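We begin with a single chain expressed as structure tokens, specifically the form predicted on its own.
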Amino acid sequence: MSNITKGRELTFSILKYNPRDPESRPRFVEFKMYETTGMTLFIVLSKIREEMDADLSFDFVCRAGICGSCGMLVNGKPLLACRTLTADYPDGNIQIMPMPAFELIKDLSVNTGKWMDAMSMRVESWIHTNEVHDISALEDKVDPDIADETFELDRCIECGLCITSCGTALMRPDFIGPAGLNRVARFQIDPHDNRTNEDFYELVGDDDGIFGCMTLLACEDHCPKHLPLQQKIAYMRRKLVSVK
């Protein structure tokens, strides 16, 4: 006989919903589980799909947080599924919802690519300049501390976490979001950039914009990088708030 040990049994709750099929219904499915050592989402999703529900819906790509894909809410709070043990859940009730303010594809899948790709395009996120590169010359040179910090923001993995935790980006959908900043923001240190603090305001000195963060704090929570995401809003906001 084995002599291996059954873990604590697991429940989930996982909402099911396809709004592209007029007879679907948003409905919650419990599912049980056998816990096992390590446990992550990511597994627990894998095997309800491969064992108990082929029709189940949800996104990953990397497995190991970098791609972002894998974003959602459990027990309502934004998190990636391959990061987020059961373990951490010491009741062992897990409910599994999808992100809001993105589009939803299927299940827990949302269109965060879209919501990107539009805030991408809004912020101009390329950089500005009038100069003719030679691409066979070195590299224009660049302080290391500037690099550094355009780099830190340059980790963004566009999980979409931080909109899904921002109050102002669910209640008012024109909102540009911490990635959005975020993204202006490293575009406005980079001295490859040739756009001015007036510039920048006309893409987001308004409401939808720098000034429409309530500052909750929310969104550095639960970066999955821990981006300076605040700071750099705030730094955005001294910037933006002396243009005349």
Given for the second form:
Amino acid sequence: MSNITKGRELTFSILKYNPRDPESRPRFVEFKMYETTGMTLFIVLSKIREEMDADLSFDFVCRAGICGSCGMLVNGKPLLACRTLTADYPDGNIQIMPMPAFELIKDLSVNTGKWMDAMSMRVESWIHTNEVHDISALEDKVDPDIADETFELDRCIECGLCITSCGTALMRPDFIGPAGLNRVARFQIDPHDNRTNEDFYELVGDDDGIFGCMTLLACEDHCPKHLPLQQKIAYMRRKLVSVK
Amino acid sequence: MKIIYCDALVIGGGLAGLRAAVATQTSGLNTIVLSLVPVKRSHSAAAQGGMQASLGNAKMSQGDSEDVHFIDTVKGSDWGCDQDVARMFVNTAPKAIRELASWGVPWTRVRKGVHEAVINTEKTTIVEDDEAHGLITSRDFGGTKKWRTCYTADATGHTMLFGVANEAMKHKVDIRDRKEALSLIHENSVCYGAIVRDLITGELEAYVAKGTLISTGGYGRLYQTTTNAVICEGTGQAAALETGIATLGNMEAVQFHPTPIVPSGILLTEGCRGDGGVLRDVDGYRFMPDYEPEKKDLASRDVVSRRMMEHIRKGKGVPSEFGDHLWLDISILGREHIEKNLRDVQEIAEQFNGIDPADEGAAGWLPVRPAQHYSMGGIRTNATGESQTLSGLFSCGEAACWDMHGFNRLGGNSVSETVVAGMIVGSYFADYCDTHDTVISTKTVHKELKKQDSYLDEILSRADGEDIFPIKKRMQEIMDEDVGIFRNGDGLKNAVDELQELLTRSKKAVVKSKARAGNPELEEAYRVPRMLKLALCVAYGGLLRTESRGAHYREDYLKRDDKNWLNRTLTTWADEDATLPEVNYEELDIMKMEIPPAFRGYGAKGMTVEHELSEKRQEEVDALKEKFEAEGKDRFEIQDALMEYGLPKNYKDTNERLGVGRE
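To complete the pair, please output the form predicted together with the partner chain; the form predicted on its own was given just before.
Let us now look at the entire complex, which starts with that chain.
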């Protein structure tokens, strides 16, 4: 690792707050460092913790945009911090805040896991079937296009960027959000799942479900996996409106 | 102090742990899963390219069977694996993938008709049969005879993890995230749970269980350059090691993947080469066929990684500010293929390097260099997944040394192992929990809780001394420099010496904030000494092993030495104040092997010190086979006569295949 280019000076303004400490108050703390080639916010925040502020809390796991751990508000926009490049900020000033709509753990760490688990339980995010498969026999055939379509919606990484972007989710804490509606659409097309549209209506046929969406569609703008949220929410709404 | 009771305690919520938890929960045992992170964020999610299972549905996988998968796995391991375990694995893998299909994993399916594929840089036409349409398809991977790797584009681990996690939720497994097991509770060489720290509140809790299973993944973060997630710090192996009773197996067996992208070290799947991508050097020249005429870019990972470094050493690397690298060219596969089957790779390349790999010619080439990727070593278990020395402690997945990978794991065999071992070991684990009671005095539980509590207080009470972060960084540098792809006696000796010194220093490191909760530096302060113990197991095991086998490559001992080293390294750490593990060896019995040691079919030839029994056993195997074939016995009967192995439930059933039935 020789001759790594030392670039311009960057300024980071980071929200710090520990809700478990009665003396803590939300505040922005400033850090400065020199940019290096290909610098991401994963590199920046790790460096801050190692060299400037060992107390700074944040969440990263895969640091490759795959696990969905590191959603943050960067200059007001929800992004996966691990794949956000400092090079994309021409004036060198970067403000980082935790995502709203989720329980704050500390500083930039929010409890997206808890939120997503509740959503999964609400939409019963698993295959519903009475069939018992003999796992030593040939698997059921699935139309390759249907398998691809299911996969497309199965790519959600539960990062929560869509929830943070969603007007309804910010106003209604019980709204299952774009991630939840996408999950319903995913099981609706999966041929292994025997649930009918009536069953899905029972789960999400209300204002906390499919009828809560105000079609602002910031969810689709911010989805790091480019899921077709607009199309799928409209599709599910059409299906469930026709129930009853 | 809080004590929580359950029947089965699973530490680690990735694919292996969750699948094992489904096994215990569905057999009526009250199961708790503990995880450092929300389980759907586990490192299993990062497995990209696929899962090996010998379904034989697609054209290029026809003729595949457990037998072929078994031979590939044993050769891949460089004869370091336990062959009975490899047999258990290959027979269960097709069942695992079919089970996952029924749990909703949207496996990519065979499409009937004409397809174009790139094989050896040539466009080739493949025609898929009508009868196979809609069955699970597979792609090519390194070190395999058939196209055996089943996938969902290049997000296979993600869809598998969501499928298994959803199933665990369906069965109401009690999953608790942001929890870290600090130590195991044990009495009279029996394990009864763990002391656990809540990573949000900082509170310590004792989880007391009839049986405990560790499935915390690998220890890649001992290295500086690794594809592993930041949580892969070997916390599970360390907890087992610190009992002083449980053993770790083959810790020096560490895999380096050929194609992480430079400089971030993020993995680009082997599927890139499996689908027809190739490696190129500074001149744009495809060099692998010169080194490996038969398997070319798709020899096993240990071999390809070494050949790449060899080529860089010859001055053929591409200079960059991050050191020399080579190119991975997938542009030859065409935009349509990349945007369908290698999407995450494209996304990673675009996001992190600003390169679109579908761009034609050199513009789309990706900078790659081998980096740490997989831990073959781990908690040593017997074939049922239970520790050989600490009863009631089970382990499976990458955390374990079960041991089906020996000294090198084949691509596609790791996610496959997670779910297969989750099924098999999960079943044996359920049997254990079902037939054993919790018979431990609360005094022992309290003593262990108190010990961890005092330890954290002691760390926070240190007044002045050095920071923990530079110690960790230095450990990672040493591991990269001296315990990497190429190893030698001098380097390993230096590593062992300096790691010992770091271990001593790490126990005196000072934490600036004195808070017991929400204090990431405190976590480093208790984790790093544990990581250093593991690093010492890796480096010291590597120093003592004076041969080259699989991924363990000694420049001063170039040959695989079956005569002296056909064994498994076992490390224990009984004395808390020691700076080195105790090392013992477990012999591998050639006379019980189904395939006695021989040439792998790739890598340099004539580089083995033969064991006298290898030839003898080969003759025996050949004679037995000939005799049984003459008697008209089928392949299962012959296999059974050569090497018996057991499996729980109905996992020993023969697997049905298209056009072959159950033969």
